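Just the one chain here, the form predicted on its own, laid out as structure tokens.
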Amino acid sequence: MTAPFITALEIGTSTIKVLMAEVREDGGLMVAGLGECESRGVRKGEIVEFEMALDAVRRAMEAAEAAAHKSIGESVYLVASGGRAESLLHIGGIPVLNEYEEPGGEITREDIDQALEVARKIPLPDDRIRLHTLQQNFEVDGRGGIVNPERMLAEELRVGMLLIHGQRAVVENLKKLTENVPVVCTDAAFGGFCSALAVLTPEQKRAGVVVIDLGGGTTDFIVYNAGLVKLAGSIAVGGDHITADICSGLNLNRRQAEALKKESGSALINRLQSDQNISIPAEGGFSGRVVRAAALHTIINSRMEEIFKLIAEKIEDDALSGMLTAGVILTGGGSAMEGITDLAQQVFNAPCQVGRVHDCVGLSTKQEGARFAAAIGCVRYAASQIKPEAPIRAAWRTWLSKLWGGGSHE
């Protein structure tokens, strides 16, 4: 039987990347392909100029096509960061009856079923959209953490659902991109759940670990906790901010900030380096001019500093500090910067690693990983809901069950 051959698109603020794999037998993936290109078009994970916008993916595919020499096929599988993605649990529940319908009664499949429908149906304001609908343990008469309670006794079940939803019409319009390229977009994932489904083990999820994308608009976020989602969401602040603060704070094109901050950025203020001079070529009407590496480190810290706070209160929030054994992983192209994991570390009180891609062929270097985490982790999440008797053609229902109030599982 051939192994599924799948498509992931991520379009960003920065860039624009392609990964075309197949899923091997063992779970594996075989990178065939990888196309990237300048993001042109797009804001804050969002589409500012439609036809900018749908040449740079044009471009990105056919570098992709070049590299795997093949053809992306029908359709694409689109990791959607940004949207202001957002977690919210729901928890469902239903009576146990006995044999004659008085309360009190022997859990069945069919009360666990009805359980988790009735979980599943989840109101949303028509400005939102679902992506994902995650189990959560089960409640018997209010003890929680039950992970199977078929044949329990019972009066009452119940189970959380975790939803993360992001904003509709932000995902309708980089599904309608797709489709002018023209491809099918089989189904949208949340960029930090898939990140997640690219680097991380079995055991951090069940030790407690957050993941955190950084991207060019936008910053995606997902903690885990005794293996399950307990958190998502995705803040509209990244890369692209810190180049502005660059901008104005030093007095600088966009271009002299963003190679500043790629070959001489840090995350952290060393003061070792605070008489340490940088010089910086003339560029695009802007005179060359030299800045103190100090002055630079000041400014890359305080937006960064405030990235990894607005994410550490929304854990705090949630009750969820204390629960991450497996600490803090980094994704993205802003994982490459340095100083940033002693930063985050800094930040959450806990350890820190840029993310390693696990079960996976073909990228040339671990950086490269990191950077398409996103992509990477949408073909795993794309794998698993594909049914071995199902075309991937056909999977363009999920889609549309969104839209009408559906969802899809991890």
Second form
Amino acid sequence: MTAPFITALEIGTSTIKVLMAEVREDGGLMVAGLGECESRGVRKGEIVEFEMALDAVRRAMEAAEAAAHKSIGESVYLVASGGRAESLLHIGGIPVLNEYEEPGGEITREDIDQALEVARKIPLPDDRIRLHTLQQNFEVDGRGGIVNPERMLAEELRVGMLLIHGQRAVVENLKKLTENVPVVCTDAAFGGFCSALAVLTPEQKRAGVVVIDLGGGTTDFIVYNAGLVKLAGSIAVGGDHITADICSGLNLNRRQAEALKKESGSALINRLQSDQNISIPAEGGFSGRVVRAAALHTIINSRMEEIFKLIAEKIEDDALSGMLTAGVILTGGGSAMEGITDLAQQVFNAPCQVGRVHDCVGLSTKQEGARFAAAIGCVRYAASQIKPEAPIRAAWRTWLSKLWGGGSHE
Amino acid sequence: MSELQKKILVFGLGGAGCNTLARIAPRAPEGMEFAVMDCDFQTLEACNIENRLAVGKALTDGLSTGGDIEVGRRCAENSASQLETLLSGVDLLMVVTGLGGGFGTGSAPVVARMARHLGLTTLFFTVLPFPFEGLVAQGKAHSAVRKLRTYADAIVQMPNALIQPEGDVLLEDSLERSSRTLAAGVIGLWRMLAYTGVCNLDFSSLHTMLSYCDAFCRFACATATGEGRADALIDSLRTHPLVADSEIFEKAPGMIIGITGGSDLKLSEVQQIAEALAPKGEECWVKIGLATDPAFAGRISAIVLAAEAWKEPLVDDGRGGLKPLAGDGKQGELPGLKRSRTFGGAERTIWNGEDLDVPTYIRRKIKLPR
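Same protein, different condition: the form predicted on its own was shown, now please give the form predicted together with its partner chain.
Every chain and every other molecule in the complex is listed next, the one we just looked at coming first.
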């Protein structure tokens, strides 16, 4: 059997990335082609200028096809970063009856299916779109944390579903864009979820971890605990905001600010460098200037600290802050910022590191950073969606996929 | 009603709402509009209101919610689009519902939220359960009132036990009495707004009252005839069971008095009633509405809506909370303000009321080292 060949498309605010990869049987990825293009017409993960964005997507796809010496084929999986995603936990339950239709009995497969069905029915407002429905553990008569309740005696069976939903208009526009390329968009996955799939190990998921994808226009986050997704969300603030802050704070144009951020930016205010000056080279009509490193770092520090604090507050609100034993994992372009892990460590009071993509070959070291995490994760997500159809261990998998019908957390 | 007049809809929710409206509707003046909504098809079937909304077929299969608030809420939420169609074009929504059960309790906050979203003025007449219905029902009613408070403009609470006639009465009489009290309020208010009187109560006065009243209102109504009818009317208003405490009127920071009489209504009577009932404070907001109706010959009827507290109107902050209204809240935000210029026209990032598109160091007032 040939390994499934999957293309992931990430329409980001700063870059558009296309990743073509094969999924090996053991779950490892072989990257066949990569295409990147500077993004245009996208702001905060939303399309603001359709034609420009479409052009950029086409160019990125061409680049990927050239690298892979292969055609993309007909369908792609979309990474929907941003879209103002939010998560919602919905718990549904059914009373368990015995064979005489009296309360209290053995939980059967039908009971489990029914409870899942009830839990999965979550009404959403019209302007939101469902991205993922992830099943939580079962709760039998108020006792939680049960993975498989079959054949247990109980009066009530409850199960939670974590729904990750985004803004309908944003996601549909992204889909429409891919259809205009023209390719079919098979499915859209939440960017934060994809990043987590790419960088997390099962141990980390069990221990409790938050993955923060620092994108250009949006910051996505997702919290795992006990192996399950517990919280997810997206804030429409990202690297672009830092650049804009530098523009207004230091009176520079956008390009200069972007270059300054990348070369000398730091998320920490380093006392030793506080007297340092950075010179901005002269260019067409603009005579060079000198800016204080301390000012630059203050601007970045205040912005990044705020983003982390907003996420920390969200985690605190859901009483998950004590559960982040495996700490904070950063991905996305923003994770390349100097001092960013130290800042996250301060804010979350938990160990922090930049995520490393595991089980993936074919990326050069430079790219193997956290930048492609979302795209790689998206391929993995797609593979997990396709798997049940594969003939190998079909019966077992179908049974499993039925059991975890809400989608796998892996 | 003429084209210019505002559209008023009386909306019954759940079993109590349907039953009460079924009793009110036959005695309502012509032109008054009613609608009911429930998930129990049997109740709806028995109701004589034509404008019915049967919801939650998928959830309850035409049965009642069985006292489950969540089911009630989801029934209403699932039928959001039908509800929106029903509510669109309405200016004042008077909702009649019993709290403490399943459907009314669960759906009332949804209706309130939707009405707020559509820009309707809402007045909730809520009937609270008898003490014998148990603490659970009381608790449900209490929490529903709290939820309603976020979105409803005004809530009139009517504990069932208070509006019963005295003595050992028949159940039918008791029900009749509750619906009559409600009917008097709903119809009285409607009449004030719909009929052109000598100095009729207009829609905006009611709106002022409802938006400033800090959600909770007391309400009383009475009718009197014959010699000394003004005195009798004042007396029965002051001892109205729902008022409970006659000081309520004196201390009320805001009040609407609506007086309806026949062509024989005298100025002296109006003066007498107004003077006796109007709050004594200097800064009180009082509006008196007068209407004459030939049907009221020889009779005089009055309704009083008194605010319990007065404060700056709160407006929905768009995130399920409320914030004080700054300036004219009815005028929506300018479209330009919602879009950000720096970020190519993408929607502004508003998080907990803060505009995150503005640099953090500016919002936090951090001084940049120069």
